[in-house]
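Next up: a single chain in structure tokens, the form predicted alone.
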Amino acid sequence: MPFVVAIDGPSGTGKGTVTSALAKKLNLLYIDTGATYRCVTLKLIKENINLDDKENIEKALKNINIEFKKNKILLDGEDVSLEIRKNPVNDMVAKVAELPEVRHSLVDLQRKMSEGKNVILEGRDIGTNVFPNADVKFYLDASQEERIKRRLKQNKEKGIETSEEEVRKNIKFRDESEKTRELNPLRQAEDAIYVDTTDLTIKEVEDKLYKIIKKKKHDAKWIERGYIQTKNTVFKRIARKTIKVFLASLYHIVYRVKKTGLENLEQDDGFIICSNHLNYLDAAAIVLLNKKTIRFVAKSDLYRIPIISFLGHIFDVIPIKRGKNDLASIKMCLKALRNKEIIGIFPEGTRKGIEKNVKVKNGAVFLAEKANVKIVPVGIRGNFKPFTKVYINYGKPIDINKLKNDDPNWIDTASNKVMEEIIMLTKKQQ
């Protein structure tokens, strides 16, 4: 799988060369998606086409060749690294930055340039708008003085001549434009890791995301793994067999256990299992105390942990990525039904979903459709405190078929339907 490093953040917080050092030590492709809005922005001064002029954008877009050399960029097969960072195309490039044609056209030449590769990318929306699905994420900043300075120093080492009134004026208005534009603005994403770096050096920067992305990589190669479904040999079915009636064993020693409806499993097709999310353990009660074999859906990061990754291999477990769109896992998921298999899914995508009031998942009556198979409601009831009782009532199998209809967002009625039920499942007396 590609692994992809996204860095954003506003100009002059030393993301270009922190970036370009990164992968070179990281054996990564280094794609500054800056220069690629310089590059649009200098074929359009040289070819004197006006801002407003939509039809010949498009054209020059349509037309456009831009290259990354080792250290050159290279635009319609001329060496252009040095001219895109001087005026006019300073003043220009936020402008041309916000032109919807350009930004859709550069996205996807960005994304084009990364396909399949192992990639590192920098600039003001990667990681929220090019790559929301990057393994790892960073937002720089730094104090607006800082980064004044740091703009003259490095367009005096490249040899361009600029007063630091006129880079002043260029990074407060680039700010601006940036943050307030209304296409794709510049933010942190959620989940980037965030840098403040005034106060240190280039290489304090670089060894501080090295180490993260270090071992984001490690992980990533752990977790790769996860897709790859071990064969079902004769070492791995007595493995299986052999934990299942240990740890079965002793989650009965554990919680007194009360299972309900256990009928309602009884199906020759595959089938979905839909459970809210109490404790970690819960899982593992529907898949240890039941003779069929059920593999879970579970969150990838747990493979990157080597004991959990074992099991993991050993029970069939199907990772996925949580919040992004997962079409590995998706996949995986599918074959699996359609093979008559038994997965099972958390609605709620998280503990304790209900109490939280999160929004229910739509991916099991997703899966359930497409597969068409029946979903099963688990509401499972306890404090999972040591010699406890647990209560696991399984409800009737649920027909998605009869749930679809023309509405566009039926997927996500139906949803909170399997939810209503499993809520109702926790509270069924038994």
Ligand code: DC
The other form holds:
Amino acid sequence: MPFVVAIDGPSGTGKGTVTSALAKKLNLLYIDTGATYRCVTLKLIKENINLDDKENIEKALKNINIEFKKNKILLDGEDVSLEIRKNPVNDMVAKVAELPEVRHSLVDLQRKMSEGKNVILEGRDIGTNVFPNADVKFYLDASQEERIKRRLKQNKEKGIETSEEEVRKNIKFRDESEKTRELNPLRQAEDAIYVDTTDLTIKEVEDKLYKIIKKKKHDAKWIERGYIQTKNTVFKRIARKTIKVFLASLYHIVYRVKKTGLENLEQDDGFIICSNHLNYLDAAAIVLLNKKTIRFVAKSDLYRIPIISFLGHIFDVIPIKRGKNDLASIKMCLKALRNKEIIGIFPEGTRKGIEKNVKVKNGAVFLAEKANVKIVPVGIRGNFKPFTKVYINYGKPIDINKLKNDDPNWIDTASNKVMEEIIMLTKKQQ
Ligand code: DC
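Based on the form predicted alone presented above, generate the structure block for the form predicted in complex with 2'-deoxycytidine-5'-monophosphate (DC).
After this comes the whole thing, all chains and molecules, with the earlier chain placed first.
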């Protein structure tokens, strides 16, 4: 799986320098998305195209050829590395970057340039729009004064003549335009790491990001392995049985477990177990204290911890990337269900989700409908203090086909219904 690093932030935060250094150090392809907006701006200037001339802008976008070659940027075959950093491009680029047709076309281009590669991209909307699923996201920031100082210094080094007033005006205008524009404004992605670079040297920023990316790369490798189901070897079967017996005995020593409704697990086809989620011990209770093999769906991040990764492989836990459209995970679930296996899902998506008032996740109903299998609701009750009782109540299988209707939101409604059943089962008296 390609590895993607997204670096966003306003102008003058050191993004360019840091990104290009990190690309070399980490052997990632560097894509300066700002340069693509600059190239389009230069092309429009050269071809005398007005910013309200939609038709000719679209034509220009169709014919444009932007290439990144070593330290050069080529526009239609010509080296424009310096020209795109000067006026009039500087003054116009923010306006050009606001145009929807330009944004759509360049976002497509940036994605194409990155396709199948390990990349590091810098810009304004990489983590929020171009690659919302990027493996690592940073938002670099610095005070406006510091950024003006840096830009002046950088221009001087590049031999570009500009006055402080000019730079100040340009940065202020661009900050305002980039943050307030309608389409893909500059903002920090929720999962981006915020780095204030005001008092840091470039080297310090580089080192900080390098360490984080290195760790994420390492984690990504372990997580990726989680998506490869290991063969059901004799070793795996013996390990699973031994671990199960050992941990189940421990479980029985520590908790007084009472199970009801076990007959609901007797089915010829595969099915989905949906349970409430109090803590990690509840999934363990369902998996360990069951004669049947149940494969839980768990957040993929768990696979980055070696011992959990080992257990995950032994118990064929299906990883899922939270909050993302994880097709690989969906495929694994469907394959398992069609193979008549049992999978376990927490519709709350997180621990004590109901208490936190989270929206019930609809993945279980989606999968049940796709694979045409039933859902067995499970209510777990207990405070999980040693030597107290833990109740595991299995409910009657729910036929999702009976909850299906023409309402476009039926999956959400059906998921709430499943959750209601689960909550009722948590209250069941023995
Ligand atoms: O990073 P830079 O200064 O070279 O960017 C040039 C312009 O392009 C800047 O005004 C913001 C815009 N831009 C954008 O809107 N989205 C991006 N992903 C990258 C740059």
